[in-house]
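A single chain comes next, written as structure tokens; it is the form predicted on its own.
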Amino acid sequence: MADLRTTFMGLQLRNPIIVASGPLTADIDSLKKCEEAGAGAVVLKSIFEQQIEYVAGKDSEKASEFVGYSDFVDAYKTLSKDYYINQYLELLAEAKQKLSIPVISSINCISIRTWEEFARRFEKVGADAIELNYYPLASNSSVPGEKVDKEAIAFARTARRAIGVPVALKIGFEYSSISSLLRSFEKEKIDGMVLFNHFFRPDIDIDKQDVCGGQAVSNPTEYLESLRWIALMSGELKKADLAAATGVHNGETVIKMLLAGAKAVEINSVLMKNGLGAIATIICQIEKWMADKGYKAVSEFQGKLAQERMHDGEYWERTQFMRTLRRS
């Protein structure tokens, strides 16, 4: 039997399969049968902070019709605010008391005192790591892209000193120079760094003529843009590992971003169209693909075509299409 064993931040997964963020994560009832059906590793539910203030918000406005004083109304709103971080906390004791598997907690926050305190709180429960989302849109045209890049480092920092368990920062690509923020995340022991989030995109409505909520989940063919970067940095990054995450359908796509230095891969969209039995079809393509080619162990081609691995890596750098579009 092939021997899909992998490690991502140092926590030991039975493959490479993480179930990512998302609703699939949200209760333990969903949890455990991420696990039976073969999961190597879960991400809870994002917790976002601008949803719990939200939420709070409108306790303590329906709190406001009863009871006439502002100081009791902004108690309130921070014992509602504590009521939802308690549940999320419930969660997380209760999955790592019922998981065999990994459990990575997921913080989606926008002041980074809350990332900490958050964070503190998630680790003293007993989460096996922590994964932030961190992605400021860059759109004050007055900022220059070095103060967006410096600012991702200086939270990097911040959070690595305040988070005694490996931590993984799960981002965009918008930077303008991704190998570079990559490698100061490495200088500030980030343990992991997960490529790339599938973010929130408004789409119009023409018939409204009104902005409404773009695609939800990716689609197969958004993987390329990860595959690129992890082929380009797995090599150069010496302690910090990667994991792959959006478009990440199907076995193939597994084996690709195995084979570009992945240690792990993040999925949701695909189970979310396909249910969970699509973790034994990803794990049964791996298997069989590792057979046909010879492979006892992930490990054995896991970075095989990293750019530093290659005689023409440099291939991975290209961005024009050259000859990859044949004449009619």
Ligand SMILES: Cc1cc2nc3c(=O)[nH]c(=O)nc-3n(C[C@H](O)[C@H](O)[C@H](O)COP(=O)(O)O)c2cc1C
Second form
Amino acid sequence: MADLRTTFMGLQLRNPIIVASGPLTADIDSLKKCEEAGAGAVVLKSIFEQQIEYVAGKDSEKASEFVGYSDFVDAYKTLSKDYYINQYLELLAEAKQKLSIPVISSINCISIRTWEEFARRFEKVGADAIELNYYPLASNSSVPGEKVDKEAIAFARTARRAIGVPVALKIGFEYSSISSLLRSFEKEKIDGMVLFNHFFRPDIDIDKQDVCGGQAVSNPTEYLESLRWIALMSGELKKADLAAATGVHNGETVIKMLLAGAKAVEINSVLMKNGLGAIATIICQIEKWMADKGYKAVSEFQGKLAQERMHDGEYWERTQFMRTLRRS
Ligand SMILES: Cc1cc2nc3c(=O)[nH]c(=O)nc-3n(C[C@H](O)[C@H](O)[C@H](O)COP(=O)(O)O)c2cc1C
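Output the form predicted together with the ligand next; the form predicted on its own has already been displayed.
To see the whole picture, the full complex is given below, headed by that same chain.
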């Protein structure tokens, strides 16, 4: 029997498959099914700072139609905010009570500070770790890249100070120097980085000639950017762990990520498309490959193809389709 155990940010996982934050981790029944289906850990659906602020704002607007006292309206806003946070805390507490695999809570952060309060409360309820979903789109052309990076580092510092349990940052790759940023996150003692999130992207409906939501789920070929950066950085980061996300749809891709040095993978789209049974299929594929190659434990091949461990590791830096001496 292959030993699929791995650790991610100090959490012991029975296998590297983490169900990513999303619709499948939004309620207790589905979370229990993830565990039964064989997941190594789950990341709860993110609590959205922006949404809470918005809904609480709307609720208090309604309240102000009936009551003219601004103190009351402010208090109502706080109550409304608390209501949504409490709902999330109840889900987390129940998940901790009913599941035996690690439960990671998740916050979608828009500002540097306001989410700290949520994180502390999640920690008290027993979250095994907290994943911070951080992605300020650099759309303001008057803000230089350096400032965007500095803010990301300041964000990591705040997160580390505020949170006692392991912290993962789930980020995108559109930074001027992702390698330098990951090193800075490590210096700030961030325990894990999830490379990369698959964000909401607007599209255009040409019939209506209007904007609409782009395809939400990923394709099975979308893993290559994560693979490259995991291979480039897994050997260089000495303390922080990397998990792969986006486009991991089958056992073959999980094996690639592990060879590149990932400690775990986060999956969502394949489960949304094919159901939670996909976890067992992926695990079987990994076990079969390990048996074929004579590996008994994941640790025997994890990071084998990380840049630092290869004699021609610069291959991972290649970006152009020119002919090379070694590989096509
Ligand atoms: C419908 C939907 C909802 C999602 N909700 C969240 C969320 O609340 N928080 C988060 O960090 N990521 C969220 N994600 C991103 C997923 O966690 C995951 O990172 C992404 O889908 C890429 O992985 P995949 O290729 O396996 O789908 C969502 C994705 C989808 C498609």
